[in-house]
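For reference, the chain that follows is the form predicted on its own, supplied as structure tokens.
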Amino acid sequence: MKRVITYGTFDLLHYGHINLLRRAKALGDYLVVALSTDEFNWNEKRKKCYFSYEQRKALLEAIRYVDLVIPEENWEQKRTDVKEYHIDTFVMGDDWEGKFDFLKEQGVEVVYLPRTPEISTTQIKSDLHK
């Protein structure tokens, strides 16, 4: 079985995160969501959800494309979570070209999806405010 990672807050879901979780879930057989948590979220990227984690993670395991959803709780995780959950493909968007090439030290294939142009979180909530 071929397993695939990726990771994201996903809040405010659309239709960019359900390509992303599709592309990446046709990359293997079972798809392990890492989830950034309230805290990590506010304490290391300076965001804020509208949703909480518990009601992001229920979204995300009501998504036919993803198999498991764990916490995301630093930055430094990506290495343990590879080797505990058995990981061959790290997934992330292009807007993290090259961050993440570290887990192909680790035997880890690392793919860069394109993003859906036209839509986004923070593109979501600036429409939102005007």
Ligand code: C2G
Contents of the next structure:
Amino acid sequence: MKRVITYGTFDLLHYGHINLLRRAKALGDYLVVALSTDEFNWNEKRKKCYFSYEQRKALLEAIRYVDLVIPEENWEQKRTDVKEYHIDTFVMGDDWEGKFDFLKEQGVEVVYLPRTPEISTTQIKSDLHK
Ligand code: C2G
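Shown: the form predicted on its own; wanted: the form predicted together with this ligand:
Now the complete complex, all chains and molecules, led by this one.
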């Protein structure tokens, strides 16, 4: 049973997120998604979510590739999450390339996957605004 984890905000869920989750799940048998809380998003990423944590969690739990959703409350928890959830592989989009390589020291495989180029929440919001 190979266990994979990924982290994110996943607000205004779109096919770029789904592409990431599908490829992350394909790397193992069980996918944990650590979902940024509303507080973490605002305090650490200056992101104001359109959907609340509970709404974003329900959306993720409806995705066939996702086996468990846990809260992401701080930057540091990755170190303990990989132990607590017996993670083999950590996955992020390549906009984070290199940022989490320290997890390799804990025996975790670190994989950065190419982002889906043409879609982003910012793009969606600006298109809708036109
Ligand atoms: N993503 C992607 N393609 C896109 C948009 C997003 O592959 N067009 C990926 C990102 O690279 C990330 C995941 O989808 O791996 C979630 O994206 P965000 O919700 O924007 O996550 P982010 O705000 O980068 O949070 O501790 C890590 C942070 O919580 C990551």
